[in-house]
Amino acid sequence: MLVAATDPKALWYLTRSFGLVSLILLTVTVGLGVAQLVRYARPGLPRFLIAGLHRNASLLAVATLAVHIVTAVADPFAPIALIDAVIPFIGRYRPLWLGLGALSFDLLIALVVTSLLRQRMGLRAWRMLHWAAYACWPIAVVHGLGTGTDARTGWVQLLYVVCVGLVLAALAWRLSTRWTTAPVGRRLGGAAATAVIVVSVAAWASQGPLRAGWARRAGTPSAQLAPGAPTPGSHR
């Protein structure tokens, strides 16, 4: 934060960096959550340790997202208010894509809260809320691609591919453990839905954030796109 006081671009870079770190931590959280569900354990990695890592990764994700939000709000380039980070789809700056980020943050908070209150909730209610909260990961992926400025950067694309691949591997692991017990329709439906979502997001990304001119189509205010406007990062 001290650097941000002397470098006008520092807040923008901090926002982007902590956004990517948050995606990594959310990916780790999903992977550890699946490991808990399949009751994975090794001699040097007991289940209670996995549960602790899962909880701590979730809390750390909240912390990094808080920095991501604060720096985005403090950055004078984009007109983002603090309320825009909590209530989805009300902002003026790329409202849909920023709103997805707010929704992902709200779901992550629900994920952490349900984890902390697990002992006081019924198992069925906890599972329903917990699994619904896991939607924060795919929503965060779309938010990052839609509102981020690094979608066409090679190493960022690689990071997204790795994170998506790890989550897909975790889901495949989860499905494989229930393949012989769950109803056939449910198994096939889950696999088909996952495939459709992945293909749809990839197709959208290739025609949207990965192509030039996305900033205008994403809903960036004209003041930020006008000639001579400050450009702390690559916004077009």
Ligand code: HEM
The other form holds:
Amino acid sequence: MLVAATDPKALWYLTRSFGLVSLILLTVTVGLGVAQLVRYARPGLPRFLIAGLHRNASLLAVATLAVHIVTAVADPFAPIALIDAVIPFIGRYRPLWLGLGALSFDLLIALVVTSLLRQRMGLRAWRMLHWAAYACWPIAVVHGLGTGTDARTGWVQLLYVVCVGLVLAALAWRLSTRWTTAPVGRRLGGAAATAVIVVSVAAWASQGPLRAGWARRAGTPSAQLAPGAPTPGSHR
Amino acid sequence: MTRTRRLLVDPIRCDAHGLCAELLPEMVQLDDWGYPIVSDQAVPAHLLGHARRAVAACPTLALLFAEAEVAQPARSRR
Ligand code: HEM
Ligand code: SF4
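Show the same protein again, this time as the form predicted in complex with this ligand rather than the form predicted on its own.
Now the full complex is given, and it begins with the chain already shown.
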């Protein structure tokens, strides 16, 4: 399928592709954040470079998400307002799943802004807020599965699996590192909580977005579902 | 312009990440445990930019500027 500039579906393609690019960037950001925390370094890959990449990947994610959001709002097919991207759960179009995207975006903005002002806000407050990264990323993944049209496409599923695998590996790395001062009990708790979340999300995904008929169940307004409705970018 | 800046490490906060020594090797060396030894000289003007980057990059915000007034009649300080 060619995405010509005149194709009425172009906006919708942009929304989806920039969503996936943002997922990759967020995954990279989390991985680099952990790499920085555990003091990973190699000859030719010094720590300041990892720190800089971590920061820049997160800034890039903000930019790609801006495209993701603006194109989603501009797409005449789905009734999404700009405010739905900022204030969670108020929209008409798949309110829960879109709302999770808004929530994740809010967390991302909070993470980036506080990090840029880190020197002024003090270390403790910044550290506490930076934990939000571990909420921001999984919420974004559930948003992607729940809103996405692509959850049933093979290579997209592969991308999700790779991203989830990378973040799980980063978490395992973080929980097992000698740099962590947290007591063993708390680390095991973290690992157990992670396992519960992964299993529940996987169970939900296999019953929900990975099955046919998700669009209706996800809360797509009936106007967009009616057969023969005007469909520039017919969401399944 | 009589303000000079020196660098200080807060030894309690410092976690021996060593970013500062990577970014400002002219003024920061690491000891055998990876903790920084910072020159006590004033930061020369041509290194100020690098020093600022090192201060901003320290993961634990342990690298700090210490402002030192150089003796000279205190004129309007902004
Ligand atoms: C301007 C943007 C950002 C800056 C300057 C920044 C800075 C940092 C720094 C300095 C650390 C290391 C802390 C340490 O070594 O003790 C860190 C850790 C981390 N960052 Fe960021 N960060 C930014 C944005 C983000 C975003 C947007 C995310 C995720 C969505 C993120 C995820 C993480 C994670 C997961 C860690 C490991 C934290 C831990 O396990 O305690 N960061 N970040
Ligand atoms: S960058 Fe900060 S934590 Fe790392 S060695 Fe320098 S002062 Fe210490």
